[in-house]
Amino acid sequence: MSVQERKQRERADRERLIVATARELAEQQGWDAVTTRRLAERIEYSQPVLYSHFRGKREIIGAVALQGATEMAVAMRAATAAADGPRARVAALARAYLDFAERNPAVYDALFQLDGGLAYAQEDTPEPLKDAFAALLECLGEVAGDGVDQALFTETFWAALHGLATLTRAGRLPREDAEWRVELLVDRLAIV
């Protein structure tokens, strides 16, 4: 392995090593925590290294929504893949999502709620964005209905979703009311 392959590779483990720990962090103690002075105490590491990776707060936000996007396809996608049918997957793909956000809040905010200075739903979008999405569409696009623009139909479930995700996480739904609330989904949005 030449220096420069060694150089690479190191850089590569310091990034993930600040995306990690920033992920953690916010998990433990919310975005507010995350700052780059407690990331450089954290790592080991002066804050000039972490600004050597990243310009701020935003673009380790940025780092940790991708890092979330994929990560969310995937369970999205397993779920899916587990479901026999295509209102058992729309309920397997809402499951999932709904999961997700509950498991991870610090990512799930950074993925919808923060300024990762992502772009969404344009040509620019970062790939892992464009997974997301299209692990969702996947499964949507099969219950859409005729002459119902794919794409707008699952844009329209993922916000309800969103929104069952963030009501549910602020206290403004009932949490034991979560399985039912499923069910209405997939019944009367996503009629198979």
The other form holds:
Protein chains: 2
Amino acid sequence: MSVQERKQRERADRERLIVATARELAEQQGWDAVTTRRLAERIEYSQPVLYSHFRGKREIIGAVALQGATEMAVAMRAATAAADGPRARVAALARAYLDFAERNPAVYDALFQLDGGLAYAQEDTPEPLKDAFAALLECLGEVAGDGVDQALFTETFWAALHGLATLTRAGRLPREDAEWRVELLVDRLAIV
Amino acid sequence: MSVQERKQRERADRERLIVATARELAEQQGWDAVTTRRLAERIEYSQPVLYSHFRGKREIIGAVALQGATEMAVAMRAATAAADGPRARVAALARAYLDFAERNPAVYDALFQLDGGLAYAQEDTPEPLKDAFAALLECLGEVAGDGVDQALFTETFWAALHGLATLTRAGRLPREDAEWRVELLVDRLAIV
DNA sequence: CTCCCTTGTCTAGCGGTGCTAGCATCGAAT
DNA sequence: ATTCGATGCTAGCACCGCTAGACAAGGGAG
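Please give the other form, namely the form predicted together with the DNA, since only the form predicted alone has been shown so far.
Now the complete complex, all chains and molecules, led by this one.
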């Protein structure tokens, strides 16, 4: 039995290595540079090994996305926990969100820009994704305002953050006044 | 002289044909299906002809984007012109924006999601892009609120719309409550 | 201890991609 | 009529995601 266990462990290790390497490569040179050939070379195995762990490149992107969702939820909860009062909490949340997107562009892309084959906003949505949304909801729910559905409010606020994150990163919005835009968003959307 | 003129005209026609065909193909089957081979076959020329008009696929995407920007500006101005009062104008603008994104997903992608090699938010930004932003600004400027920079407000509002458009289209947001989210956005962001 | 068979990995290759070098053809100008 | 430049073609490069099939290593049965 112990032999099988060891093999299973080694296999799990290798899977983690694949995901970590894909993520690293994507952050360094963008997802376009993450080809199965390059990835295989970096983990020092041949291409087909990747396909014994994942159905294809898309599933590898999905794995990075799930990892990122977990980290993002942690980052957002840490930021809101350190802030006093609803207004400050929302501002901290927004900054944490945009900061994460800025610091981990490849992970953010895997989550919200690329097709990782994951289900969103459904019953079979993976737990990490649901939890990341829950982290948003916990903070934003308390500023939705009376008679406003908290989930819908959260979705709308999230969409606004997502728009800022992507347009800024793609050079569609000048980077300089980013902080100002966040302030405006929080001031107007959140009801103290 | 007339011979050269005729040739120039035919060349311009062919360039328009390339852009129109690329757009059509992208709307029908997505940008992934727009390969230089397929595109060449549809216009009934060989691949290298494409490269005598455009540097590469990216520039073709850029051409579709510019065309789309012009149309989008027209659509937004038409929508706002038909509405009475600032509040109604902003709501009409938002709906027109999202409607355009929904009806022309490939063009929207070319504009805001893909790399068409265009400069955004700079001096050398192509005129159609500047004009599309101007169309947003014309309407949104009047609801920015006192002491708030109109351009920055417009950028923020635009980002929110962009977030809604992309997340909805990617299945990250359920489609059902789209209208409700627009209402919330307009009510909260616009200052009557 | 030897044989077999499973398990795991690799090499090689398929059909596709964006893009380009170099040849052939055609038409205008001499 | 002949030259010559413009123009579009065929063929091919290096790369992509993915997979079939050969091959070696290792544990279990006799």
